[in-house]
Structures are given as C-alpha cells and as structure tokens.
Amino acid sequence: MEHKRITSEIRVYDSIQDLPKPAQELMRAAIGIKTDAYSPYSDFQVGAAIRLANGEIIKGNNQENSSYPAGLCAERVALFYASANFPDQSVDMMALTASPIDAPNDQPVPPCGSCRQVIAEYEYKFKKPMEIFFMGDRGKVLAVESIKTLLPLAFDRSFLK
C-alpha cells in the first residue's frame, strides 16, 4: 500500500489593506454587493466579486428561497452570470465577504462544498486557476492560488470520458 499526503497553502493577511491593489479592489465589490442579499431565512449575507480576463467585475450575492434548494450562494450567482454573458472569459481572481445580518464576523468563510465544485469547474473549462481571496466582515483574509487547494481530488469531467 502506499500513502500519499496531500497539502494546502494558504496566505493570510491581517485586513484588506494588506491585499495586493486587483484583490482590494475585487474585495471593496463584494463588500459593497453583500448587504443587498436576499437572505430572509438564514439572515447570513455573502458577497462575491469575479475579476474576468477581459478585467470585467462581476459581482453575486446569495439569493434564498422559502424552498431552500431553490437559492444559491452569491458565488454561483456571479460565475453563472459571467459564463451566461461573458463565455468565452476565464475567471482570474475571485472575493468573497460573508457575516450574520446582525452579528459581526472576524473569521474568514471560506465558498461552501457545492461553490467549490462549481469553481473548479470552470477552472477545468478555461484550464486556469482562479485566485480565491475570503474573509468575514472585518479581519484577516485568506487566499488560495485556486480551488485545489481548498477541495483536492476535485471531480471533473475528465471522469466522465
């Protein structure tokens, strides 16, 4: 039998200020587009901003239903804009904020099980990685070059063939 090991890097930086300009930037989007979730159920905002290729920003919040499977995260929202009218666009950087309604939240949140497959969707499809920045409302920020970090062994069409 053999063993393998599997690890993860991730950067931490002490605030927003700290960030490199583009991901300032992206992280100022998704701060600004969180507070107009719709998140009546779970009083849990998220933000996302996507930086295109092309230096398009999208922007995504979570959006919730009274039947919940119906909703989705404010990640889903923004890459399937993007994809719906920007296709042929790979995604180079992603910003995600996320806290209580009414509660502040210093720890990062990192995207959700089915976020990340979605991501690593797309980077399949461009055949890139996407830079991931996240944080709560205030504090450090963690980030990955791409989404294999936080979901190794991804399952992607390459299985499929």
Second form
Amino acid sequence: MEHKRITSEIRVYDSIQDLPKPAQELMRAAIGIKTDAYSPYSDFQVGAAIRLANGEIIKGNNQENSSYPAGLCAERVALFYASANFPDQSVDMMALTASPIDAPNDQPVPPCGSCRQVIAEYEYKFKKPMEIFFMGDRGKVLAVESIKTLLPLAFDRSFLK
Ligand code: THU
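Output the form predicted in complex with tetrahydrodeoxyuridine next; the form predicted on its own has already been displayed.
What follows is the whole complex; the chain from before opens it.
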C-alpha cells in the first residue's frame, strides 16, 4: 500500500489593507454588496465579487427562499451571472466576506462545498486557476491560489468521458 499526502497552502493577511491592490478592490466590492443580501431565514449575509479576464467586476450576495433549498449562495449568484452574460471571460479572482447580521466577527468564511464544486467547474472550463480571498466582517483575510486547495481530488468533466 502506498500513502499519498495532499498539502494545502493558504496565505493569511492581517487585514484588507495588506492585500494586493486588485484583491483589495475586489474585497471592497464584496463588502459593498454583502449588506444587500436577501437572507431573512438565516440572517447570515454573504458578499461575493469576481473579476473577469476583461476586467469586469461582477457582484453577488446570498438569495434565500421560504422553500429553503430554492435559495442560492452569493458565490453562485455571481458566477452564474458572469457565465450567462460573459461566457467567454475566465474568472480570475474571487473575494468573499460573510457574517451573521447581528454578530459581525473576524472569522474568515470559506465557500461551501457546493460553491467549491461550481468554482471548480469554471476553473476547468477556462483551464485557469481562480485566486480566492475570504474574510469575515473584518480582520484577517485568507487566500488560496486555486479551488484545488479547498477541493482536492475534485470531480470534473474529464471523468464523464
Ligand atoms: N451561503 C453563501 O452565500 N455562501 C456560502 O459559501 C455559504 C453559505 C449562504 C447560504 C445561506 O443563505 C446562508 O449563507 C446560510 O447558510
């Protein structure tokens, strides 16, 4: 039997001010859209902003529904809008910020499992990594080079053939 080790590298920035300029700009866009989330059931707000290859910035926030599974995460709201309207533009960077409405905190919130799978789809489509930055409401920002860090051994369309 052979053992294989999967390692992950995550960068930790002390605050949004320490981010490279393009990431800082994107995170500010995510912060701006977060408070417009429609989240009356969880009272948890998520803001996502993505930068496309043509420089376009697309924003999304979580959209909930009385039929709970019908709601959608902020990341997928932004990614599906981008894919529908700019189908030929790769998504190069994503910024995320999230926290409960009544309890802002400094806990960086990573994308959920379903969003990781959707991010992986677009990385695969464009054969380009998507750098992801995520934070809570304030404080430290975590960053990964690609969704591969958060979703190793991903299922992708190569297995369907
Ligand atoms: N949520 C997101 O928008 N993105 C994630 O990656 C995790 C969860 C939303 C879904 C729901 O509206 C609320 O946060 C609580 O789960």
